[in-house]
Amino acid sequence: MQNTTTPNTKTTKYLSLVALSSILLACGGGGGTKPPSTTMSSTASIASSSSSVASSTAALTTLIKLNQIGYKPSAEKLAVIPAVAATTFTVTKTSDNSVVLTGNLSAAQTWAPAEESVKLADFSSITAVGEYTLTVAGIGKSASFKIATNAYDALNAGAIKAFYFNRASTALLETHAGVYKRAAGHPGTKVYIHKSAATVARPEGTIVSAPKGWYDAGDYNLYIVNSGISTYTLLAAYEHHANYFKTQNLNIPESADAVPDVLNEAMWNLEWMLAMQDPNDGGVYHKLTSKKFSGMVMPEADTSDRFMVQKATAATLDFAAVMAAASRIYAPYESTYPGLSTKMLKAAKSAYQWAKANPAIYYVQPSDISTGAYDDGDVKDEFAWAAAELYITTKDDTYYTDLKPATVTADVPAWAGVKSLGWISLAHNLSSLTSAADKALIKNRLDVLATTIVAKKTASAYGVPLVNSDFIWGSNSVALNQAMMLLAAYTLDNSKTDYLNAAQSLLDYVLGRNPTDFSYVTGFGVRTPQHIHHRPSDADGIAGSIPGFLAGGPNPGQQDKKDCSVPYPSNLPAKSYLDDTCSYASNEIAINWNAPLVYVSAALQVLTP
């Protein structure tokens, strides 16, 4: 696709956590193998800006890599050090420069994804709340870091607030969005049935209404398959750690009601998902989309016609799973959402029956549609997940039988691989399952997966359970989904602290303990992405990126290389990251990447002493 967008001429700035906190106070608080949302080429102005920023922020980019946000007092705390001659490290308190710890560095090892020889500094024994720096002879000081009891509260709030910033069909008012206010776009009240979705009851061209929902990624389209795992992960974060969210105030339009804000935010997308079900037969449309990606414009400037495209088995099962889970999670809020829990369960059952009657209708991209495909030719995992959620909510053993648990293993979830979402729901609800459930099997599935992930951490010179094959499109979500599975397993057995520590290391990786020295969450950390591939962040005229979004992360596939005038700094798996708007393969954002950030930051905040 040729570039038809306005070149990005934004200047770059770095937002510290302190600066971001002021934004949150003011505001209240392409995943997987999806095709690129644009092929926008960068301009020389970006390269010039990037060069000047690199020079002016040299002091912020240290050779000591650690979590730039900080740690809970009892968390495992590791830093990565280049393999210099020094054998010891020192941690000092910034308030008075007093030495609080002198420790030994580990032996040097090479981490294959970065081809770096490094040592580890373990300063876990420091538990006192405060601000610190770490020093190694021959390198100098690290960036300062904090130990705090509320270490991840602001991060969690920012990660959820990012979903608000990606809402469709509504204006973002200054009251809630601060400087990121914007006009309403994509009302969703005039959507055409595409020829691929036409039926007798709804022929091609029929106009239907499906407002609300979240923009999927850096583009302005909405996809049921990716909404499935994203919405579920927010719901699971609440279901697993409800008390954490009950007092959280994100300053979104619904904050004054009696419902926790994470559920209020999820509801914005759930209402759209409900409108994506054909009321005539229970099948669910795969996506609501324009025929091609828009330019890099604000939502109100994209006035292309929008279409509901093809019903498909995967989308219908994802819908069934999410609605079954939502039915039980929103049941206590009947006074705010009267009748909704019942409506959701009815919708879930209807979708499940449609899928059983149409078990192999796979999404095929129509010739006149070029937006994200999210096509999935294997729906065994979707059937298992939907059956698990319906079983938990209804207590009907028929669904447990449909799950075929003995044949379903556990792995790290992704939009096209969702079977493990059923396992973590079953694990959380163990005490309320019927006698049909094999509770030992449920626990074992998570335990085996967690043990496998921990083994990767043990073998890693960086102390993170990531290997070359984990560096794919959206690699940061691979890291966080591993952490989510570890934390679900740890919740079943709190004696297995290696699960908790491995999850901590994965969050540390995302927040700066990585070879690029980026904290990959916009606005959170010392060095954060300034030019994410995200239309509102690019077109709003405000320097830097809207805060709270997780960049996709290193991706040696570099599928956008031909479209970027700025070169990637490296081809190595863990270094193949480009902070440039052109880089949809490494620097786009997506709702299914932010969702595990919400889960993991909340779970570590709750589970770590």
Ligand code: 9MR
Contents of the next structure:
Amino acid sequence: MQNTTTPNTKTTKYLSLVALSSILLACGGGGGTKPPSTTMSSTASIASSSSSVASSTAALTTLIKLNQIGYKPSAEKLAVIPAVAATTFTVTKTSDNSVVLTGNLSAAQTWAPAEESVKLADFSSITAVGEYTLTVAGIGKSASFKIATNAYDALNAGAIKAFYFNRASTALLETHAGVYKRAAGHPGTKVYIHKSAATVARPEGTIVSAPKGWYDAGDYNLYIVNSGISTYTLLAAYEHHANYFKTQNLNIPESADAVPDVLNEAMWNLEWMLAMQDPNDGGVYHKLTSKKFSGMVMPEADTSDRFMVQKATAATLDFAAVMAAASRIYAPYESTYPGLSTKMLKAAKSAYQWAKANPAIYYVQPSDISTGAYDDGDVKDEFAWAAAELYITTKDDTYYTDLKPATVTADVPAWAGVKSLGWISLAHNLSSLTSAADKALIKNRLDVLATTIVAKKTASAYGVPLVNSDFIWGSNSVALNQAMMLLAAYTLDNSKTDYLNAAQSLLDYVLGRNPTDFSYVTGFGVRTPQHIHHRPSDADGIAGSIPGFLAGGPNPGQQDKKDCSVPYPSNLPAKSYLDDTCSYASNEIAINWNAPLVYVSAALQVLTP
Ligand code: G3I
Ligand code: 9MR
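Okay, that one was the form predicted on its own. Can I see the form predicted together with this ligand too?
Entire complex below, previous chain first.
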């Protein structure tokens, strides 16, 4: 499954990331392997010229929808074409216009989420590395696209680097952030216990310290529930594909150490999470927040008071699950983090105990707080996930019993629905589980879900497993979390190529095979979001958005309509997307949306020949 021939050094892979690094990464530092020709001023000009290239070529691509980043050589490769009269398509080499494939278009079919009648072009048989253009009579030419062995390396690095760009409590230096350097904000060292969180040991107004962590999204608050799934997803990407990440250099402040950069990045948030546990009883605060959302300002300009708000069961269990997983995943790095793995397991156990003693403390937003709620009145899935991770790490069968495996099915994960995170961890660790574990059941849970998702793809005119009800706030993460589940199931059984192909289609969807023709990852694709709802991207005075962020995506709920003077272009589920800063319901970014992009881009890079 892993590429075992890749040398285990962080500097080697860096050279293969040169294209990305010239735009956003390579400003020295890191492993000390900066390409000599890259200077900060050229970085800035490359970054700004890339958006004008994007807009000048956009006209070419609006009718033929395909993955704008490209494909691994053996990937399934599909494009969506409007239902024109033509019955064939051709693919040519971009360099010399020589025809490499003439293929038949599928019959026209309607895709409900966009109310569009479309045909599919399947050009999977092209496996040679190169740059190509797809042409359909009566439609025109697509923008050129690539088939490459390293198709998703830069995307994956950019998607993780976005977490670095969202670090709280630190300045981003030019050497790591290039033009996106910024001052430190939100030190996190003076946080007041809110009255909702007051105890005898920590009465209201007590000052505690909880620095670091990632800003949740386009806002500057930090929420344990959403941090739970996000941090776990990065850790799972690493746990499932460790060799891939061991050679990656992201040019972050910790790049020179012995720890893979994705684990360095996750550590920034784990350190904060540890400080969110009340040491007096093991309960975990729901969020660290200001009382209301700040204006669209840079981090250092938001100096409002910060509060620890209400300990709650969901947050405490998410914390327990992440710390249990982190304890086993960081154990090999004991020399860099002495004692940390043990400390994390202890923290996980005490959190779990608190939740068992307080099984139904649901978060209720206090009247003086109006930031993100992340409230969840059903914590059965959080219990199952925490029990699964504690079982895997400790091999203590009582946790497996607690999981009540027969009663827990699998679904597509989301911040409020985390039971399947336990299933994918169990599946990955199958060979080391005790005899208490029902291995056939674990595999079956993933297969049943994957089969359901594949059936949605088969029925879809776009060839993507997305139906109207998938278009909620953060719909792009619904797509990528489906892909993550498919890839976890595929890893268990490499004969299931329909799982791999469906995952590919979901990444294709996010990267351009969709009705809006956007590649929804800032800076990655021909036509990408320029105005994400992200305070630093808005307030930094630099045109366009900071790269590597996944926009939430189409959401017919349009809960932000009252705050937008520009109308949405459509009310249809898959077209209800507005690339405007006002649109927090379709164009915000969030750590739990970027995290499955990290998982899926890595897994497809590793698993697709
Ligand atoms: O669960 C229902 C579903 O059953 C129903 O079919 C669907 C129909 O619209 O609605 C679903 O609920 C929605 C839920 O997201 C789905 O996850 C709610 O209407 C919707 O309001 C809710 O939105 C959440 C949003 O905060 C508002 O609370 C998003 O999930 C959540 O990602 C988002 O998170 C925000 C934080 O609060 C603050 N920081 C930024 C972050 C991203 O925008
Ligand atoms: O900026 C906020 C964003 O991070 C949240 O996801 C969103 C929904 O909770 O709210 C945004 O803040 C808006 C507020 O809810 C209403 N007034 C306008 C704010 C955005 O400028």
